[in-house]
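We begin with a single chain expressed as structure tokens, specifically the form predicted on its own.
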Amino acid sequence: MFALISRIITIMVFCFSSLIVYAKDIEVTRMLNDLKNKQSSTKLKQHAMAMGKQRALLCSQCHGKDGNSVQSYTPNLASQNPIYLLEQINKFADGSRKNYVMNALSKNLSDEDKVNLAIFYANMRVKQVKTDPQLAAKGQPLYASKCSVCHGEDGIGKANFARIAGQQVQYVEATLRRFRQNANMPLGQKAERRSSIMEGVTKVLSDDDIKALAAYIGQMH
């Protein structure tokens, strides 16, 4: 009898979990469709950008009024791919990507807020970062062999891959080191951010490689 009850509870928990995942998938699909519709209409995009700009006041202290970071260790959001931005906001909101400030802020955003923010930042122009030209030259072949497949030869990425061209150098360095550190952890272990692809790439990079890559990425137009 106990075994039967235990089995029923297990099935119920599984079904409930599946319903939550299904509902989340529907919500994400709805946001992606909203993003696509607003991006394809000049009037809707302008309205979304205006609303996103208002919401971005909460973010400007770190990411700047136009998405160009005021801190070298905080990422630029200007010109970022909107689908990628939306995905990251959702990850912060559900806690699958860890950052105390971003987790708290994202939880208070409506689905419309998230879409409008993604559109606003995507349509801001990122400013080129000044870097050491000699160090950047060393990073170019590394970028071509390690990063260009996902992020593109020009660094602008694609839908679910980040634009990294013009990104803050200190932020890139810190992110690459964090992925390299995570490469030595089991994938199931908790960390601020996990990516099997990035961990596979960074685990063979030296500190000098990381500095060179960050310098090259920062100066990309």
Contents of the next structure:
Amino acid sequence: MFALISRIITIMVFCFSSLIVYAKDIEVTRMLNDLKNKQSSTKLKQHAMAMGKQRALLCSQCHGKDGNSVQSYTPNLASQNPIYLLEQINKFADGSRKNYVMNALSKNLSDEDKVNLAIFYANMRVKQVKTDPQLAAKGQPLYASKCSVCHGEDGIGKANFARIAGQQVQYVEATLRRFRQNANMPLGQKAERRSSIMEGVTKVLSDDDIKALAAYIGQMH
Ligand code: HEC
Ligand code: HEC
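Output the structure of the form predicted in complex with heme C; the preceding block shows the form predicted on its own.
Time for the whole complex; same chain goes first.
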């Protein structure tokens, strides 16, 4: 009898959690469709950008008025791929990527806000970052052999492969070090940010490699 009840409860929990995952998938697909729709029409895009710009007042203190951030440890959002932006905002909102401020802010954004913000920032222009030319020269061959397959020769990435050209140096260094650190953690375990792809890539990088790569990436445009 007890075994039967516990089996029924297990099945109910399973059905319920599948339902939640399913509902989340539908929501994400709807946001992606909304994003594509708005980008394909000049009028809708202009409206989305105006709405996004208003919402971006919440963000400008750190990410700058036009998505060129004010601190080297805060990522630029300007020129970033909109699908990547939307995906990361969703990750902050559901807690799978962790940052105290970003988690709190993203939870309070509506689906529409998220889409408009992604479109607004994607259409701003990222400024090239000044970096050490000698370090950047060391980073160039590393980038070509290990990174360009996914992030592109010019660093602009595609869809949910982040644009990294012109990204802030300290942010890139810290992000790569964090991925490298997480590489030795079992996959189920939570961390500030997980990506099996980037963990695999960074596992073999030395501190010097990371510094050189960040210098090269920052000055790309
Ligand atoms: C108090 C400062 C602060 C504010 C305000 C803020 N952010 Fe952030 N944001 C950060 C920091 C710091 C990170 C990097 C977190 C990390 O290290 O992973 C970040 C990361 C991001 C990322 C991921 C970028 C990438 O390249 O992966 C997005 C997207 C983003 N923020 C969007 C927003 C939006 C939209 C708002 C306004 C609604 C906002 N942020 C407000 C500090 C801030
Ligand atoms: C097989 C494809 C692939 C390769 C190769 C690759 N990346 Fe990535 N990279 C990704 C993906 C996908 C993401 C987004 C991860 C996520 O969703 O959090 C990413 C994210 C990043 C980020 C974070 C961007 C941001 O704005 O937060 C940086 C920095 C980065 N990669 C640098 C590199 C560097 C440097 C190399 C070469 C040493 C490299 N990547 C090689 C696929 C790749």
